[in-house]
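Listed next as structure tokens is one chain, alone, in the form predicted alone.
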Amino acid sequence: MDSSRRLWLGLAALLIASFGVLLFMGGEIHRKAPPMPERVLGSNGTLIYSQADIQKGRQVWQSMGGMQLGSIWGHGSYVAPDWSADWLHREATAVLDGWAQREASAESYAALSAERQAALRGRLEARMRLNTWDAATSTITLDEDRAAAIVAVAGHYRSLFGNDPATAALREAYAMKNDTVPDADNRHALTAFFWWTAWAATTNRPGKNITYTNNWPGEPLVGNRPPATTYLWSAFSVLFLIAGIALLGWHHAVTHGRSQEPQQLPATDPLALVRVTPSMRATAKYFWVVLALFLVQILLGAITAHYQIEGQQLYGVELSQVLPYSLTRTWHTQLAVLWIATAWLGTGLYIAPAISGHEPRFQRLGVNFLWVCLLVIVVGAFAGQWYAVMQKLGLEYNFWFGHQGWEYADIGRFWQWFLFIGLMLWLVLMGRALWPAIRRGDESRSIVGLLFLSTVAIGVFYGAGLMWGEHTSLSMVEYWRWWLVHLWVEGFFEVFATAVIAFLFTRLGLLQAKTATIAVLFATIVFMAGGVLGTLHHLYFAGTPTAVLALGASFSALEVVPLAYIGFEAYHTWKLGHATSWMARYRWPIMFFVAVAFWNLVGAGLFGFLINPPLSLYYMQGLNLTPLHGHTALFGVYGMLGIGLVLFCLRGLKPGLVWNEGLLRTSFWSLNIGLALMGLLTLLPIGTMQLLAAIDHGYWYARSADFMQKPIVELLVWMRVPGDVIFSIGAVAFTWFVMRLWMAPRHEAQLPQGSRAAEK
């Protein structure tokens, strides 16, 4: 049995086992999710909230932007509070103040002596962590003190989400528009949903001494502290990381330098002779859309960041009443995925006929039709989100056509289905173009096969976003949402990109097909070994059982293992870029691939592992250390990779043109330096300050207006400007470079027999 066959069997066994465990844990999450009561009653039998109130409140929360305006259980945006933690702290404080006024004639709990405060905290912890859920009657019963506190806290939220002048300053601090939820009944229902998420975060599971959210968020008033399991599995995650790096190092030492037949490098660029078919030429419009979406995403990112300063205005312009923060952030995050995905879809459609040398019938029509569908989806989905956030759509239609409220999965269900069908069309177009290459059975067959299988996975796994309904439990929505975000974006797109790059290097004659095949299969196995079950590290505190914490901690540590040796990959890629004189034609695609390796190490590796262990994430989830990882990993890895692939395709689409080296150099260094400055000058220092605040005072304080409106925090937000400006220069330079290929092309000198001269 040859090496590639053994690797294929190993990959198949790994995926079957990993997904088997992941699906089993999904069943456990469903079974142990926090209960949704039919009624919430006071001890005297008074109805506080009904199940209909809670479910309607969730619909209201989703329609106004959901995770794009504050967060729930730590998942969402970072300017407004985490509503679960905020409600929990306000309710606990209201109960304590009530006791202090009634029993000690004090103005508030804060006015009591330390000894008296400790006594009241002990009583409060026992009351609020007591689980009074009755499964037989589907009822939660609360004492009268908590019932009175709920009324008081609900009044605060009804004021905040309306247009009450009393909370106007707080709305501005939270970057909320006035009348975020104009309907009074909807605001009442919203308070029910917020209360339920806080109840799950402070109530012990039956027979356990931990809450439904594993004691998250940290709240000293009710005894929410990291459970012992977070310490245990954080320590084990570090051990798994060290062991994994050691094993991979041993493998590298054993296999490095094994004798290989010297590779005979071609004298001229093999890809320059590839015939550009009509469907390949039609992919150019995909890359134009990439540029447009990229520029709009940057503009929306700048507006979103500025809302942290002015809250409701953009340099004095009352923008929030037309384009509120929750909408600009929705579009900013959504466009990040869309332009990168479009770059990869276009790359796939370009490279498939180039691989097989076969242009299927009506392929160009299919490419053009899919492009139109993508435009319709973007325009339609974004229009629906605007109507939803502006509260003009109504709750009846929001789930299907408006704003679902789930970060990175915000578009309405109708548009999700439309995009899924579009991906199925892409899969068909890719498959029919690749099939002749798969049937040939040459040395490249395994790489082409892996490329096709990753294409299938990209198409099929987007379907994870269709697995939840409008009233599916919050824990199960999060389970399936991270299938979409983690497995689809971070998993199978990674495999697709690895296979594409390996194929490009083999077609350029720089790598032997057999060597590249083994390297790609091994890399896929190493990545998927941690990547599949590593999905669970997003779910530590999402109403899931402790087993999720254990598996997520262990396998998310393994995700970092291959990144520890990313320097070898970067050096190898750079070395291939200098293998022959004609490789100068591909200097900048290669440089972007080297940048991918760098940001894989820094963004996905260092900053990823910073927040991945359970104990770290207990305090860091939803703080600015999370977008530090998100920005440097999403754009640093997948964005840079998308740009590199686009450049490879452009070299083929416009083979006889001289590239403007100055524009590409400006773009490359501006994008990388700008991204680094965003992280180092703003996200890292603010996140570190928030982390200390969360440890010292509780999670609610690290996300509060009192903390986020400190002068030092505002200064650090302003410090984003240099990085944003430099980054934007890079994006504009790249856009201008691409436009000039069509608007002002400079042709190379022709060589005989149709080949192109290498750039000197």
The other form holds:
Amino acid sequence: MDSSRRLWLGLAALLIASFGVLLFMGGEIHRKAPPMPERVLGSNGTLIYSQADIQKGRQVWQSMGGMQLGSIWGHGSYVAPDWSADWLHREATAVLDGWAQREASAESYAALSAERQAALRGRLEARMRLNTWDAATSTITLDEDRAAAIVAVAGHYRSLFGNDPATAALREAYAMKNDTVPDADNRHALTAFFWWTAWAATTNRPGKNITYTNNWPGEPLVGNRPPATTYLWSAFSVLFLIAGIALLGWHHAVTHGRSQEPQQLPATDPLALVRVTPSMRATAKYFWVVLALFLVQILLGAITAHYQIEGQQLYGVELSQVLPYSLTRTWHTQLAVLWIATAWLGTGLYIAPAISGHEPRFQRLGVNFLWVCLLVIVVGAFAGQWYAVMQKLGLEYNFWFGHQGWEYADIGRFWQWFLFIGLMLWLVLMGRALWPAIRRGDESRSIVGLLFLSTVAIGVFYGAGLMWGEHTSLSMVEYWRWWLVHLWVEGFFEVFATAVIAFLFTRLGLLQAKTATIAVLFATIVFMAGGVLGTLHHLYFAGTPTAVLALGASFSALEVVPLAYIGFEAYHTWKLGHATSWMARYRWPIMFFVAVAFWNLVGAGLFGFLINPPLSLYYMQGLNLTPLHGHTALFGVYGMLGIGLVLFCLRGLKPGLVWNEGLLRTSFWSLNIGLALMGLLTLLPIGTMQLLAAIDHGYWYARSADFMQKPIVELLVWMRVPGDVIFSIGAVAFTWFVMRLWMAPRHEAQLPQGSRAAEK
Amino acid sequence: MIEFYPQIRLVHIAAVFASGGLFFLRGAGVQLGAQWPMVAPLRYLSYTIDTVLLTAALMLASLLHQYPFVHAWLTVKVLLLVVYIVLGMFALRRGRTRMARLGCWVLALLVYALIVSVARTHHPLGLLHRWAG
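The form predicted in complex with the partner chain, contrasted with the form predicted alone above:
Expanding to the full complex; the earlier chain stays at the top.
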């Protein structure tokens, strides 16, 4: 059996085993999700909340932007509080204040002596953690003190989400528009949902001394502290990481240079000879859309960041009344995925006929049709979200056409289906163009097959976003949502990135297909070994059992293992970029691929692992250390890859043109320096300060207005401006470069003799 | 964040003078036919100063609730800034003849002075408002 076949079998076995365990854990999460009670009663039998209230409250929360305005169980955005932690702290404080007033005639709990406070805390901890859920009657019963506290906290939220002047300053601090939820009944329902998430976070699982959310969030008042398992599995995850690095190091030492046969390099650029077919030419519009979406995404990002300073305004303009924070953030995060995905779709459609040399019938029609569909999806989904967040759509239609509120899976279900069908159409277009190359059976067959399989996985796994319904339990929604997000970005995107870069090098004649196939197959096995079960590391505190924490911590640590060696890949890529004189034509795509490797190490590897062990994430989840990882990994890796791929395609789409090196140099360095400054000047320092606050005072404080409005924090938010300006210059330079290829092209033939050599 | 107002204002003013001073020197160098004004380190220094200047300006606008296109004097400042940038580009690089570069340089310095006077007086006409009545 040759090594390629062995690796294919190994990959198949790995995927079957990993997905088997992942599905089993899905069953466990379903079985052990926090219960949704039919009714919540006071000890005197009065109804506090019904199941309908809680479920309607979730719909209201989703319609106003859900995770894009504050967070639940740590998942969401960072300016407004984590509503679960905020409610929990307010309810605990209200109960303590009530006792202090009744039993000690004190003004509040804070006015008591330390000894008395400790006694009340002890009582509170026992009461709040006690599980009074009765499965037989589907009822939760609460004592009168808690019932009274719930009324008080609910009053605060009704004020906050309405237009009450008493909470106007807080709305501004949280970047909420006035009348976020104008309907009073909906506001009441919203409080039911927030209460339920806080209840799950502070109530012990039956027969255990750990809450449904594994004691998250940290809250000293109710004894929510990291459970022993977080320490245990954090330590083991580091152990597994070091063991993985050692094993891969050994493998590299043994196999390095084993199959490096001397390669006869082509004298001229083989891709320059590729015939550009009509469907390939039609992909140009995909790249124009990429640029437009990228620029809009940056603009929305700047507005979103500014809302952290002026919660409802943009330099004197009352922007929140027409374009509130939750919308700008929704579109900012969605456009990131959309433009990167569009770049990849366009690249796939461009290279498929180039690989096979076959232009199927009506391929151009399909490419154009898909492009129109994508535009309709973007415009339609965004319009629905605007109507939802502005509370003009109504809850009845929100799930299908409005805002689902799940970060990165925000668009209405109708638009999700439309996008899924669009991705299937993309697969059909890719498959029919690639089919002759796959059937040929030459030595490229395997790598073409792997490339195609990764595109199939990208398309098919979007289907995970269709697995939840309107009332599916929160834990299960999170489970499927991370199937979609995690398996894309830390699984199939990685495979696609590795395969497409290796594939391009084989087409350029710089790598032998056999060597590239084995390298890519091996890399895929390494990525997927950690990647599939690593999905669970997003679910440590999402109402899941402890096994999720153990598996998630262990396997996600393995995800970092290949990144520790990415320097090899970066150097290899850079070296291939200098393999022949004509490779100078691809200097900038290669540089962007090197940047992909760099940010894979820094953004995904270092900043990813920073928040990865359970003990770290217990405190860091939802702090600014999360977007530090998000920005540097998502743009740093996949954004840079998207730009590199666009450049590669442009070489073929507009052959014989002289590239403006100055613009590309400006773009490359500005994007990289801007991204680094964004992380180092703002996100890392604020995140670190928040971390210390969360450890010292509880998670709620690190996310509170009191903390986030500290002068030093606001100053650090302003420090985003230099990085963002530099980054924007890079994006504009890149756009200008592409536009000039169409508007003011300079042909190589127009160059004086001496200067043409440099270009070639 | 008003606590940091004096420091931010100081940084803004320092960046204004650093930016204007550097432009004056580079422009003078260009008029004398020197190569050094366009070397990379000086260009990057200029970009860095201008980025600091812009950041401090945005912070001040937000702190004082005085905004371009809302308050006239700041609107004039922003519009004059655009004119200054365009003139500066022609003075240093894009001007085709020596006279064109010289003219743009002098005009740019005059616009710069007007921007500073608008900032000092918080009036759209700057110091000119005394003569304008």
